[in-house]
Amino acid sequence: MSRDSTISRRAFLRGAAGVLAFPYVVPSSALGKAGTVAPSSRIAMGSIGVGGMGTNNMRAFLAQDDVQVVAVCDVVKASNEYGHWYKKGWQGAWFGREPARKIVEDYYANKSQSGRYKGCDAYNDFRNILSRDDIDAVCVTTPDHWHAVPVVMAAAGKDIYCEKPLSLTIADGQAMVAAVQRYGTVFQTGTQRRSSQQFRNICELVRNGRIGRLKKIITSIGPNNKEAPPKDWRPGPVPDWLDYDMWLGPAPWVPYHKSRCLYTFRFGLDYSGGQTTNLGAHWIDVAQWANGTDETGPIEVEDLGGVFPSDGLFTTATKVHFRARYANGVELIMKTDPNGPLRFEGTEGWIQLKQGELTSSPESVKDSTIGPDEIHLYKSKDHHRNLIDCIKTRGRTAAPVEVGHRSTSICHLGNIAMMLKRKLRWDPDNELFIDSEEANRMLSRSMRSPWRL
């Protein structure tokens, strides 16, 4: 569908499309502001959750000369409490909306021939972004539990890049695919293997048989990589920074505890799915696309082990362990391992990442060279570019909504069955629980009101 065909983004908002219900309150001022229109030959941004991840993908779209970031969004207005992230050192580092816009004037301002620039709004409120008229797409990195609204509401007339994992459920997935379907939008998962030669190199060898009949996939993730509060933990004052109520938005109201926001929303089950679908989505997708199943899934799912803790503020898995297996006799399995590898097994050799090192049996696969009749994989150097090129040709992206909604889905299912302690039959195609009425109940949840899917 082309965009010219889509219904205009006012109609949307006002519930015409009958797809998303919600509070409509966005000032007059929010609908198009004179000098904000980037030029024509760029396209504009908004950037809609500016937290650690969230300023590292505005930056890089900040580095695309024909892309212009007009407005950013934040429930957090400016706080240095995002903690640690694992490899990028955020201890006392500054985020939320007015950072954001800082950076990007800033950035504007250094390329300025006057050395000043005034350009960039920023919003508590994502619908303020969406009503604009000026924009023409968003970047999504907001906690899971904020993926499902702003996506499917954004896709009437915006393209869109939304961080991974792609949901917090599989019910919510299937909106956003519907949604992106229905407008023709140029969708962008951030899962960035797809745009690493690397890990293209690894799937093209597995897909051209240099391992034989793939058999198993092995994918190892990190432990929770931060402590949680004492199990008698106590409701705090809510910061003048923080926006709480908007932050919770569809999750159910509880007392505010700073474990609960920022980065640690990663260890709560009404956020996101834990560690398996953070770190999870990256290595299912890249399972995914070796095995050649980027639109569907297994047909079966079995807890091998999962632990979740049985009180306290973290309610993620502590320890991730169960299989999948496919339609094609694959069995892929994924474990909590810090040192674990990304392995490919197969009847006639098998192939593994294990800390940035390539290795395989026989040795000569990992140095084979695809020939040029043989299947060679999506193409893509960098996933932000990557996004803008689709734009300006509506082509499909390196990792389109269908493909990361698919590799969500099987951390999703990994959960469910680790929870409920079983093995669980899935069918792929209609995307339910085969005789589990009570995993088909997990496979969705209700939104606090007003929102709603």
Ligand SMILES: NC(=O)c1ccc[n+]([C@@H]2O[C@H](COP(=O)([O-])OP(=O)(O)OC[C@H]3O[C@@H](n4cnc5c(N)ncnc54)[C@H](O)[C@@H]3O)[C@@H](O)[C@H]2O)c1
Second form
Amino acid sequence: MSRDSTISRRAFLRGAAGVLAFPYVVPSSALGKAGTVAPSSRIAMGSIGVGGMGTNNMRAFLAQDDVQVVAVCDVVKASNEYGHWYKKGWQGAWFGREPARKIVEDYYANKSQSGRYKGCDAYNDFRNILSRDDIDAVCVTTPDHWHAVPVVMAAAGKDIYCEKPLSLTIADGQAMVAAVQRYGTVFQTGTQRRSSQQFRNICELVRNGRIGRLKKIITSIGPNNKEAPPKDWRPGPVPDWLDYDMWLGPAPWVPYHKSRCLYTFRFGLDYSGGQTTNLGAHWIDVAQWANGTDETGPIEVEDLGGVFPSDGLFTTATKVHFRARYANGVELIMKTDPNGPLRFEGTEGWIQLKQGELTSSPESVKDSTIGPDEIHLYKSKDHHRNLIDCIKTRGRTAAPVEVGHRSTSICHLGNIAMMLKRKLRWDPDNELFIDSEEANRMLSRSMRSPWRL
Ligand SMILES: NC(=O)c1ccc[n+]([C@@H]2O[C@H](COP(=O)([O-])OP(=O)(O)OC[C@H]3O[C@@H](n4cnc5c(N)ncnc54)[C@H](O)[C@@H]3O)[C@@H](O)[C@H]2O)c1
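Return the form predicted together with this ligand of this protein as a structure block, the form predicted on its own having already been given.
To see the whole picture, the full complex is given below, headed by that same chain.
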């Protein structure tokens, strides 16, 4: 197989002159054995956002023999001010584009005979990655307010891994789904539980009726894990290692304070939906999988006592509690409960995962095996590997964009109901509230110029 006949997605798209939606297959013979993959056959990747999780994702792609990380991008040049749970033991807690470039170049240098390697570009502006037609795929691990724009722009020529929660608003998610579908992009949402045997097993037990007909799902999330700055906080000078205007991007312009950025962006509503979306996206994703509602949503959502701060720099919910109800009668609860369970209750029993321990009633349910003629859910053992495999086959990943969009949407619906302190009816087909224009206005937000979808 010559290099030219090993059609890459970028070559395909160039040749297609605008006719973009055809799937194609790269023959496995083109890829060689693990460890001996010719550079010309590797999938060239760029990592956009290389903070805590982005560095983690980049390392996971680096470890794939048939991937070559050729570029990294971050609006932080290098900083040790991320101050979060990666701090201990992670590169001395230094993140940003230069530490990321060093990780990549050291990794390939260690694998090369000469012990030297230069060949990873480091950019401040993600458009430098998107405009390179030698890059096949991107990994987007920016804060949530910076998912939609790069994904929609990248979809026209690159395959994508994008972190959860997929979106900042439901309209963002819809735009991402539309772009990915339009261009036939292979897309993986960073909800890794879709590649976990344990979660697949729980969902298969529920889907195959081991607890009878499913009635109720309880998802529990942790509280905010960082202290808010004092209420009389003052803006500070923008550090020289940060392009703050580019960090804010589509979000409103506000004076700099370090707690807005780097990890703690999660607690500002301009950048995130708080723990409702940050942690909730993982659990709701499992709930959707078990309920068999991956590409739809509930018909009702109701506040059960969510609490938002009245002032200060952190604006996301400090207590989450809402209920959603599906057309099939299943009730879904999300609440702040640090050691609470993921629990499925049915007409004939229950099964739950709490602090890593799986229990059930009847007890035999948790150890029950799924027979060959029963429902078997999508099997993936490794979330990053699954994307790469699907890029080659143009197959559907473990967590496609539609699935990521719908599970994140439920978190947004919960936030909207908690903010409005009421029950709202939702039309999952048209993705609109039925009885509240006020709530419908919260489905999208304007973006700061020049950014738009
Ligand atoms: N799947 C998981 O288990 C998991 C775990 C942690 C975080 N995440 C997700 O990863 C994303 C990032 O979270 P984090 O904890 O790594 O935050 P972080 O603050 O550590 O990293 C985000 C990085 O994006 C950079 N950035 C911001 N704007 C950018 C832009 N325009 N272009 C390029 N880079 C830009 C920031 O400078 C920062 O380095 C979030 O969406 C989060 O929900 C997922």
